[in-house]
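What follows is a single chain, given as structure tokens, in the form predicted on its own.
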Amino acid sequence: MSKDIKIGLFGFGTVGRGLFELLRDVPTANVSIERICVRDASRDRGVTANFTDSAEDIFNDPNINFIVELIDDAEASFEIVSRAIKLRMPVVTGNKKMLAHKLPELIKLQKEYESTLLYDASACGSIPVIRNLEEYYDNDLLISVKGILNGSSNFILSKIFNDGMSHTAALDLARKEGFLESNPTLDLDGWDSLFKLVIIGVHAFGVYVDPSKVFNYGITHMNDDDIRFAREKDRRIKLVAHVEKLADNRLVMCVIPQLISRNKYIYSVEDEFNGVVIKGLFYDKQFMFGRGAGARPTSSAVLSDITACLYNYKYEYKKMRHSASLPKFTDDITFRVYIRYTDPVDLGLLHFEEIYESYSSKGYNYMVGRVSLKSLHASREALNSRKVFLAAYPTD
């Protein structure tokens, strides 16, 4: 593309202020931002910018070449990103809801229009795990994906395990930060976390799996019982995402809460920071560390995917040419986990096959067991509704 990159910005929240400050604060050369497309173009922002409020206003504008979109409307990031699609205008998107659920359009316009569309920033923050899975472990050698994708939670639960704080100060701090969504469910009850899940399954496996067929579940249910029982077992909770190809071929995917011992890379993962444990064959184990959540680190991994189409870089999608030994998704498996509960109805939800430990008092009830992923999965509702807290337990 042109050596000269004029960047029509769709959004100025967290991330959008931040790319706005740090070309600001840091000249990159070629590139500027030329327009901000916002919902308010006459609310004082504090900044000096071309502001407006007219998606036209950005793409009839003949010198911009060059879309990014950072807003939280998936409905609109997705027609924001497919009319630069069609224009055959690179495009960056921070938008990982969005391209969780409409990746694999995404991918057919792509190649349809020959455009560029990159979004490393929508999965770690500032650690660039799409690329490198992309480029790096671009083989068959690529056993598992695992570890802590929301920086946001992270936060709250070092603050909850290393300070004594509690579950509501941390979220309140977290949220003073800026590291929250503007809908926090989204960061505490893993859906943040499943959205980037699925976009790395596409990269690191050439599988793309509709986020309603996968299981998460989030921290909001967590209390002061459950962060007890993990310091007796001398472990920490972590809201952990896990992606891993079978030896017999099938792709299992889930984001849970664990209980992490201290041997495992992530449990001294702290604060707003991302871990990412990659394991294959031959290599074995490597680890990604960088902050994942906060304005300048993922701003800075907009930046990053801004600069690389300068080079004329996009995403090739080279194992989802080899459709016909893909591995294949399932939720057919067991391990083993810890729930906590009030009323004893609320086991009859799930079917233990196996029962390792239990415990039971007027204010406090929990059972280690193994249970299938399929049956967490169909009373995942259940289970949210009646409070229920429940963990992914390892045995190492």
Given for the second form:
2 protein chains.
Amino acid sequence: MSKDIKIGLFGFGTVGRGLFELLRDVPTANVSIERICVRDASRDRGVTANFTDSAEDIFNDPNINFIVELIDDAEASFEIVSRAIKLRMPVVTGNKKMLAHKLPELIKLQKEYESTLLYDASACGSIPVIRNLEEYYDNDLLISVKGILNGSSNFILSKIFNDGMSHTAALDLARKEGFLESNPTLDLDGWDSLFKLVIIGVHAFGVYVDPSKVFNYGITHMNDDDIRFAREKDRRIKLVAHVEKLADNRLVMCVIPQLISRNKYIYSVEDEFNGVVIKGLFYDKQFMFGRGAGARPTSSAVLSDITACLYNYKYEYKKMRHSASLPKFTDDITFRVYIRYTDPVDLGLLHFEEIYESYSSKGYNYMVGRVSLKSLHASREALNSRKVFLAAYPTD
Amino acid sequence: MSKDIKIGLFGFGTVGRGLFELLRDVPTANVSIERICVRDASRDRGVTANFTDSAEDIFNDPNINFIVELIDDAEASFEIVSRAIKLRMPVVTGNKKMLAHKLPELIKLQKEYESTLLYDASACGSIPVIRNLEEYYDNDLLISVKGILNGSSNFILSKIFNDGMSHTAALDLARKEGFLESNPTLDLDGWDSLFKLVIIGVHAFGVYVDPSKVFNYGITHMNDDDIRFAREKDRRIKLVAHVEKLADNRLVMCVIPQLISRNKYIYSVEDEFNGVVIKGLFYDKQFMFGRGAGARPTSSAVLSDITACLYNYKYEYKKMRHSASLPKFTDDITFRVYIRYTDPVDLGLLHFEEIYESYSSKGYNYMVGRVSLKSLHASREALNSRKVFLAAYPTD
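Moving from the form predicted on its own, what structure would you give for the form predicted in complex with another copy of the chain?
After this comes the whole thing, all chains and molecules, with the earlier chain placed first.
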């Protein structure tokens, strides 16, 4: 679009307000917020802006030519985004849950209506990972994308491992700093990372995998024994999202805590930062690193999505075009895990292909062994309800 | 371009051969090398390819629709690149020296002939820094770009600081590993970093600064005393390129060794890696990290430039458009430096605004003080001929 961007903004939470303040404090040529749709327009938000509680006021305002959607509710988000696409209004969204579930439909809609939807801000806070996968790592060299995609859980893990904070104190601090989503389970149980990983999978390998098919496990059940175990091995526990194309063109994806050794890039990703390691043939590894949570970094990422539209930038979804040669999703692989359990009965939930270590004491029992991703996935609910903690534990 | 890319390649040195091997080992859809122009076509290079020693054979071949220029000679490089632009053939170049001197002319030519020139591979090895500055950091939030842009000198510094190698042994190893340019002064005296910095300045801030106006100083004169000094302060010496927009809209650029403390991202950039810290309002700091030297990483970056043309990607040079508000280049600033000299007479070359530390012994003399960038620049030749070593030495 060559004319000015006049935004109809949905949502005035952390990121919505961040964007409002950014545009107020650092005026950006050709970009302004015309109207903001919130649930309760009468509430005093301490700012002078044109609020409404009706989506119609946004979509029917002839001044508005651009939609930015920054609300929590995934269903309402889809309504807004798909409506904007059908109206051929460029739209930027930060709703990863919605995207992770609705991407195939949204890609189709964009094509049908020749419209633009951007969402770099959704996947990795301020790191432009989607655009780099889309534009730069667009060849067959790409092997894997692996990273810390959730700033909130990483903040908590950092406080525990670096500052010796208790789990509870770290959680409280994260809440106080505004790093936790309104529903903390999203961050702590790996859902947020999972949704981002699904989006990344589309742009990295051209493959959409329904979130329900991808194993995710979080740090909710991690306790002091696990922390001590990691420390004794000179490792840190990080919540890692991972998508990798195997040599036989199968694609593996998962989100799982991992015992990370010092020689890994992501070992040093601290606090609310995100870090992504992109691995490929020839260029080996590249690492991108930046703030992954918080109002200001995320809103600056939203602004980059917005200004990209000034220059007609679109995701091309290039990799999806070669459907015959696309890698096939699988969870039929095994890997080495550390599993801490309370009751020996819990072990029945798992199918160890091999056991390397086994430890039992009053109150602390763990096993290190090789399990299949498929079997973990099948038992996820049960493992969760029995508060089993597990972490990938590679030998290197 | 929607059709296949049929490349006429100039140069078969480290990167040219790297690209050839990459396309041979990992065939890329729609991309092939048709002919390769080298100085001596009769020499046996151990590969089966269509060599020629005449540029005319490339430009007159109706099969060739794309030029990749990977030769050392800056003048010949400009000839080839400008000729391709005038023929409206997309062209990719890796020649940073040529680009740093000829960018304004090449930007004009591209506009006049509506042609495409890409050179992400020239600026930071495998890290896509130009494209990210161009596309993502395209707003007024950007404050500075600072980084290690030369893999060869960094390799040498790493071997000295981490492995305790002597300066000479590290240099020999770098040569053996193929990390040094044919003229090592380019790497060690900061010229290579300077050329890259000039290119980055154009895409980061829309400002072209002639390389002769930018102060650069290298690590050629660094000796064991300097290394010990850095170690005693728990710092490492890194060769840092830096461009920054000051609050009053002035632009500072320089390449200089720097005493880096542990809490900085670039402290940990080791071996032949490059690392770039991008700083801005709201998003704070982002860090990109990857291999910066060697045949394979650089040729993979060249491939990304090539495939981008399949999708009609072009640099827009957006930031240059707002000429009224562009920052103005200056070297009228002062900063804190460590200067090691042999003869007290050498100090006459510098104008210290303030002296913080002064040390003298038989054979080792240094001063820590505040000097102006302008005065350093004026004395560069003399400082170099007297083998003075200097390094920025910020307090943090």
